[in-house]
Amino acid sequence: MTDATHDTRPAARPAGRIPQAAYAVIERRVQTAVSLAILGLVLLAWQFLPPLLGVPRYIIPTFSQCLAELQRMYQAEGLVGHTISTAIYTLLGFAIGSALGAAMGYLLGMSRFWEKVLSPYILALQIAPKVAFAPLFIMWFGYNAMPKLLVAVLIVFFPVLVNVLQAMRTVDRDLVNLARAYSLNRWQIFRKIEMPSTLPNLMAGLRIASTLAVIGITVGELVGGNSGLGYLIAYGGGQANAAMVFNAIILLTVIGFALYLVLERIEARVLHYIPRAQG
């Protein structure tokens, strides 16, 4: 006869209980759904009450007349085009000023008596309005995508290295202090230490600064440049053609997105191994 206490069998699952798996998925999607619902109810909003509220073209176009300024845009302005130049060298000045910024940022951290002498003008250049360079930086390198590209860099450079030295100050100093016991060079100390402790200030930078990197490319061609989404909005501007200027914006949208897109999934498998809290 089988004693009770010594069943082994595993316990029923509650009826009615969804696995944890299959409620994923179905928060996804429902998640998904609202979020279409959403933009289908912006784009009929912006399709029709324009005119309802007898608001001009050359105010706020309908989102089926930006559609036609789109096609035309595509066949007689050379869209594909600017919108190349732009993503281009908004991925140029990005990979630039981050990769400056973060070396930087790693150099002053493990150097107290620099981050102490130099942080005075580094202070000094990040309060500074970096658009205001942009008139500047033509007056160097005249009407090219020099200075467009310099812009970029500057507006991204800050952030990666104010995230990235903000982490280096509070890098534990007991691990450092342990390794430097176990006789690690300098070199294994970050390596091995420091880097991996910065890791999620850098990432935090790099996605806030790849959404600077499409402002700084943008002003750069608002000001002087001769091709580039911004050149269309300037151009548009001058035309008074709205349509031209919304389109130009939802795509300059679309590439600052698709960039932070692409480094949300980096960062997903750079940090796999920090636990992210369920809502």
The other form holds:
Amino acid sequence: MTDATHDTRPAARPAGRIPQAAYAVIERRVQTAVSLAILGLVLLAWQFLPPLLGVPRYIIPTFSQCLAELQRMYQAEGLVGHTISTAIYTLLGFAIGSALGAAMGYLLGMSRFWEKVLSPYILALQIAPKVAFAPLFIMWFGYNAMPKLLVAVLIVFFPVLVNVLQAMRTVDRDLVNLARAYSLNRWQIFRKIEMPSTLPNLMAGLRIASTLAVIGITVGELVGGNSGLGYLIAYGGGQANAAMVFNAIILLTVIGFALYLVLERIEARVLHYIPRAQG
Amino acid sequence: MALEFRHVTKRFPTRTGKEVTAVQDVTFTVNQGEFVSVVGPSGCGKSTILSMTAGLYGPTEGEVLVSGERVNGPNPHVGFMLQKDLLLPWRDIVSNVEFGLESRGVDRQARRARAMQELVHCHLEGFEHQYPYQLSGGMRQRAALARTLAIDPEIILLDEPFSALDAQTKLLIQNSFAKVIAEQRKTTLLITHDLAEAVLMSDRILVLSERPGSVIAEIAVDLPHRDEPLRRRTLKEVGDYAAQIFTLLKLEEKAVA
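Okay, that is the form predicted on its own; can I get the form predicted together with its partner chain now?
Now the complete complex, all chains and molecules, led by this one.
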């Protein structure tokens, strides 16, 4: 509290002289600049600190060594193919897992009985570490795309399911009653009340799921694959090629980030009717 | 007779397995075009009366009739409004007003025309493409009224629709509701705990006892300007009526204690 009174919003003072809108633009530019400066600092530290401290390249390769390795991976290791493979399976796993999760969430949300009957098992499966299933799936399906896809589907499934189910439980009863009073049938109530009411939760579930999908695919590729960035991590690790592992991790992050950003865009469009806080 | 309760009793099962009686042997009628308010202490089953009229659930004993027909389920001839506006936040105002018409086989164009007409009645023209969050509380309640009127109900049920509004908005919205309802000659049942509101807006007031609720008094409000509560408000008799109800409710409290 005392802090707040001390610096009475540095934003408020200059706003008196500069128009509010212009001030907002300046503020945003400053934010971007500081953000980029931090990135620059990290890259500099990454480049110069390890040699300075005598850390060898198989422990922490420098930024430029990683870039050189990236170039080599592009030429010799089929990097583009591996990246695309991982990206596609991530997307596929995410799509299948969240579709199943959402469908299951809505079905259980409509039946109190089945929700009660199945919830302990759902909870158990939710708690079980899904990535640990990977070796099992490889034993069952062999060294192909199936195991990693299954791990991703499984890991994506639950957060979506749980979010949707939670939202179905908390749909405003008065809205449902209003719809009933207007003689809407069960399907119409679902389509016009429950489905849109649960959309914010569904979107939140999807955002969590998008980051998990990357994990699922990576683990699948790590454990038993011959393609994808996860495979490159295992391969690079085996050769003590830390730069390769670094690069693969960064590319995985980029894939996850891209998926997240797309979802955020979709969410902003779909949930346009929810007033959001400034900034 | 637009609405009739005949010896209606409603009991609800509770968690402990016992039953709680919400209303007991309630009998009253509301005539065509009449505006009747129901007042009573909180928890006296006011909202139960409303839900039974809307057909959301049936009475345990007795019967509820709307336009002479027994209510057996969700009733398309009844429009209801709550304290919450219940506007769908993902729809703009005009689509919200259309909502009640969508299960009635009215085609898209006719729905839109009907909705726009009610928005004009409720002084919301120009706001049809706004979303609920962009409107003030009073405007949202007016939009909810437009939605209720759009289905052309025989009876309008109002469950404390003004209680979430600030004092000034409340007076204005009461006035605009009263005007629209009078113009369209709608039969209206208003549930409220605001005694002044009941006196300002009604032809008749039913006073309920504490739970289990039953009608302990029926007061005819013999004052002009039912369509203009702001004018009725200036009459000095208003205070007398409110005081009369107040006494009734107080007495009832003592009898229970």
